[in-house]
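There is one chain below, alone, in structure tokens, taken in the form predicted on its own.
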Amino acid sequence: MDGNGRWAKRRGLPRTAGHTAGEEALAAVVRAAAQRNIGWLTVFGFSTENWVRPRAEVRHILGLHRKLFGRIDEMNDNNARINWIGRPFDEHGARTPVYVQRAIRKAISDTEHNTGLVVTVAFDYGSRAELVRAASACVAGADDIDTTCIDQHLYAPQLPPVDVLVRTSGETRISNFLLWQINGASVYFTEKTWPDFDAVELDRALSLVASK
């Protein structure tokens, strides 16, 4: 979900409030989804890297985050579940505070009935620490590091692999998000950025899909 600094300097606010749009942007983007009756939406909240960010960017994230977690009732009036993936709280190097990792648990138990769409939101996320992860458990399994068993111990391995890829705000690059679960996917690359991005963008992503 790139380009919320970005969305935020050419209107001459602050980054935080390019954030603050760009958490309203997801919330619009999961109401479409499930209007569309898509059944799984990944989205890159927080990754391992954005931890370096000035401190007063991090915290205004961090209290982002607890409020889309908190979104139970439009989660819930959506048919939508939440899912969770990044560094396991008990996990040396794992920073996600332990307010949010409250509001993570509550969301995921405050939605588990619900049958659509399957939000699943990355926070101190990174795919490259996924996978040394998972080829560590292979090998302290004495199992063969084999495709199959990267895939057992993902963070997720209930996720299907990525049908398309978003990449918003004019950014042509793959990111530390989900490298081996997008082997495949088609990719939507779009000039807007993440706060501009609306039903109207999602259907061209989807389209890739449907032209498949």
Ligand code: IPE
Given for the second form:
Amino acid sequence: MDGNGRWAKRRGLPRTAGHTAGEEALAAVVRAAAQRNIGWLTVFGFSTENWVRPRAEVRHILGLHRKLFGRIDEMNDNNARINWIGRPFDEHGARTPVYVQRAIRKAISDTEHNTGLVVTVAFDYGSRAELVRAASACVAGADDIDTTCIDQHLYAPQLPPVDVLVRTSGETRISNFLLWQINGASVYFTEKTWPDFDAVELDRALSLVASK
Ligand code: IPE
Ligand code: MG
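Please move on to the form predicted in complex with the named molecule, as the form predicted on its own is already shown.
What follows is the whole complex; the chain from before opens it.
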């Protein structure tokens, strides 16, 4: 969900205001995705590399994740399940604060009965670390390192291959996001910064899948 900072800067607002607007944009996109009977929506909320940002900005983003994972009534209204991918909380170097861990666990358990859209939030996530961990697990299990074994040891093995990858705010490079899972995906590039990404944009992205 890139471009929150630029969205704010263009309006003469602090970066934190951009993150706040971005979290609200996500809530609206979840609603739109649920209405369109989409099965899976996965968003990059916070990467393992984002911890180096200024402390106050990180604190603000963490608070927004608590807010996001706290939108349980809304998720239930949307018949949507919340899921999370990222570095396991007990892994060496992991630094997700306990209050965010709690919000994530509660959101998962309070929405697990829903049968529609699965909203997966990547938090403290990095795709290369995910793949290194999967390969290590295959070795430790004396398994072959093949695609089946890697598939089985991803953070969320149930996540299907990505149909369409969205890249916001005019970026045309790939980031450290779902590198394994995007094999074969269409890519939707848009100039819109994330807070301006809306249902119209979602439909444009989806049209790439429909025309496959
Ligand atoms: C995305 O917006 C939010 C996070 C990475 C947490 P940015 O903060 O990267 O916004 P830009 O790229 O500076 O515009
Ligand atoms: Mg950015």
